[in-house]
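As a starting point, one isolated chain is supplied in structure tokens, in the form predicted on its own.
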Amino acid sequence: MSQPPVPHISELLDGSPKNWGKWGPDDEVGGLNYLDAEQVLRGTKEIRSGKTFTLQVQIGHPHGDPAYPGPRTPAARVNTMDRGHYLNGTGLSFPGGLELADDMITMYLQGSSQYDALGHLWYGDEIYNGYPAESTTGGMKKASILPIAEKGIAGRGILLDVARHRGKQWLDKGETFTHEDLMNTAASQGCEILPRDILLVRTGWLEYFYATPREEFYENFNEPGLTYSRELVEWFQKMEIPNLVTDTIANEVTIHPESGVALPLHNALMRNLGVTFAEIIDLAALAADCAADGQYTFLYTAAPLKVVNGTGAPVNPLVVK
């Protein structure tokens, strides 16, 4: 039996809420203006032990740097400079005799633990807030990276371990989840979903990466994740949610499996209501920790680089607990 065709993703959100507008013409940010002051004086209430954790993934790993597949390459790291240079005579000299190592690396944006910028993916001829498409064209001039760079993230963050909640150490390829599962998540860990909180959502995907050879994970790459329906999009829009953040590579079951759209989410969320993503995340530490001491909320931070005209950027969110 033949399959339907795939619908254009502009028949699939037909209809879906948009926040353009809501922040003003020029608006860059979307759903970060979300986290004033206030909200990071609420995150930072969230502080009981000092702990800190990290959550960039190592770039250059020697496993490989997970990457969407296709024209993504992980990072190339070579030095321009080290003892090897001295010794044969071509280091760079300073007086008094100092030496040097240096070095370079060469990668995508978004090969890396990133934020997307709101303008990264669009469909039709308009990017977030209704910009239009040309404006990507030879560097993003709107909603590009910066202005989320500039601004930084900061506030309560919740970690929902749904690959715990559901028995796996990861969660199956394709295997998706909805907002009412990320509120069941939170009940079963003893806390809740509050307006404006920042998401961390834990499916085990990065470890599965770093667990199984390459091609295996690649194979029929389908992601575990969140799933589009217009409920949930709603659901997002009613609690302000400012930021996604997982540990995928791109936060979102990679095909819808009701309409067979990729990524829905990234415009639904990201394009129409300003949501800023954030992927490739480690979250297996900070998980563990939660899972011992039993609290799942805490101070959020992160700070992309600033890339002008970037789609994305490198990050290194930092979690106080």
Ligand code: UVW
The other form holds:
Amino acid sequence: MSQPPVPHISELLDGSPKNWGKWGPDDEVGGLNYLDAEQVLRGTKEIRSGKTFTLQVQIGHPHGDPAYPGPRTPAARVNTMDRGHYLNGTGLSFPGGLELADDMITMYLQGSSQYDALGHLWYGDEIYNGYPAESTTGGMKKASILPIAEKGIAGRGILLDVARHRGKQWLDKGETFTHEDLMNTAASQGCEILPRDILLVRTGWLEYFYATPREEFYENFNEPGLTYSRELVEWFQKMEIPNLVTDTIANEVTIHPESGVALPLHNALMRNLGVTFAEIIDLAALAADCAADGQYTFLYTAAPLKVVNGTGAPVNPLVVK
Ligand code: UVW
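Beyond the form predicted on its own, can we have the form predicted in complex with acetylphosphate (UVW)?
Everything in the complex follows now, all chains and molecules, and the chain you saw is the first one.
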């Protein structure tokens, strides 16, 4: 039987809410405007033991770095100077005999733990806040990663361990869940999602990445995650969620099951509402600790690198419990 044609994303998202103009015509950080000083202090009130967790995956991991399939290749780090150079007479010399090792890295800015710029993805002729899509040509002139990096992110974070809630090591390819599942997960953990919380959603997908041959991981690529529904988008808007942080490469089910549209939440949440996305975030150690001590809320902080005109930038978020 032939499949119905995949609709244009504008059809799927017809009537879905937008926050364009909410923070003025020049806004480039969207939902991060919700994270004012009061929200930062609300986050600090969750600190109880002083335990810290860094959430970046390793860049240059021997298994290869997780990256969205297509042109993105794993990061490559090479030494440009080391003891070998001094032994063969090409080492950089300094007065007094100092020697050094130096290196460089080639990587996609979206090829490791990262924040997306709000203008990173779009449909039609406009990106976040109605800026013209042409403003992305040759480097993002509007809604790049830079304003997000300049502002930084701090507030109350809540871990929603969906994999654990479903009794799984990791979710299956294409497995979906809804905002109601997020609320049920929170309830089963003995906590509640509050307005302006930073949501950290664990699917176990990065653990699957590192435990699996790359060919198997990328075969029929369809990540698990949230997916588009009007109700979900309205819930994110009503809850004033500033930031969605997940342990998948793209923060949502790759293909929307009902329509076949690719990555509709990037547009519904990021382009239209200004929800910032942090992707490829390692939640394994944090999740294990939350399960052990029963504390699923904490201070979440992150500051992506300040890349001028960047579509995104690597980040090493820091959680304090
Ligand atoms: C794409 O760019 C397709 O996805 P991501 O936002 O995960 O980098």
